[in-house]
Amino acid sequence: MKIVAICGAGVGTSGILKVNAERALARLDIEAEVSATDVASVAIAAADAQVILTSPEFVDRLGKTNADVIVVQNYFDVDELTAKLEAALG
């Protein structure tokens, strides 16, 4: 399973989601492989992945996917992630 945080940059933002989904599917015991890029890459980067994760303001540039995208209100809130990878991925 391939999943992608997205962020403008793809350095900062992306990466704490990126550690913060591992911290989540640990605690779900859920295989995947999670990456980080910025939204200006989105196209490449996640055009195999199962799921995006990414905050409310870069929803509208995503474009086209078949991935499940995950919107995230607090990076930092490992529990809402788990809850909502659980909801996407159970």
The other form holds:
Amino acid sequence: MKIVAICGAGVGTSGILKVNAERALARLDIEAEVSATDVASVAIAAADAQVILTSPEFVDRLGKTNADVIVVQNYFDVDELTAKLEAALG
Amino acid sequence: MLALSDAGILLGRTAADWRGAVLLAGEGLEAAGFAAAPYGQRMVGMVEEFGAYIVIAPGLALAHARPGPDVVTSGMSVVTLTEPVVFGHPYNDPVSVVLGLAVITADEHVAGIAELANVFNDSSAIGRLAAARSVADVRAVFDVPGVSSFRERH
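Now show me the form predicted together with the partner chain; what you just gave was the form predicted on its own.
First the chain shown before, then all remaining chains and molecules of the complex.
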């Protein structure tokens, strides 16, 4: 299971998303590798990812993907991340 | 891991718009000695390029740019606004707290970011920052168990 968190620079925001996604996955007892990267690298980083986590701004920039795209509203809300990951993976 | 200096805590400021708010976060990083002047404009450039994605929670923007020669050392600044400003985010506008983040390398900041997540996983943290009246109020928000390395610098 591979999950990619996408932001503009691959610094800061995607790091927060990665940390909190890992917390949500631990709650769900799902094993997955979560990486953080910038939107310019998404084609490579997310080529074999099941899930892409990102902000509304980046949805149109992701291009063609087979991954489930999860749009996150509050990056600090582990409840929101847990519910959305559970819906995508469960 | 992420240093926070008293000089980089700007409380009760006003900004005409989101650009002004981001530049204040740059001012704080500069006053703290964490970044040089061009960094503020580079943080503005991130929003111009990608949109308001730095508004990552209701009322909170995490301003940042890529590592560069204008980053002196990794650290953060805190700006509170008397009048919240709109960034154009679909869910999280308006913003009353802007954190400025400067990092030397993308990898080295990971531990600091995890600590930042610890602080803000408490949903009251943003409101307490917005209401802070002193540097001590701000430090109290970041002073949570597991966050040992928001070290003080003078």
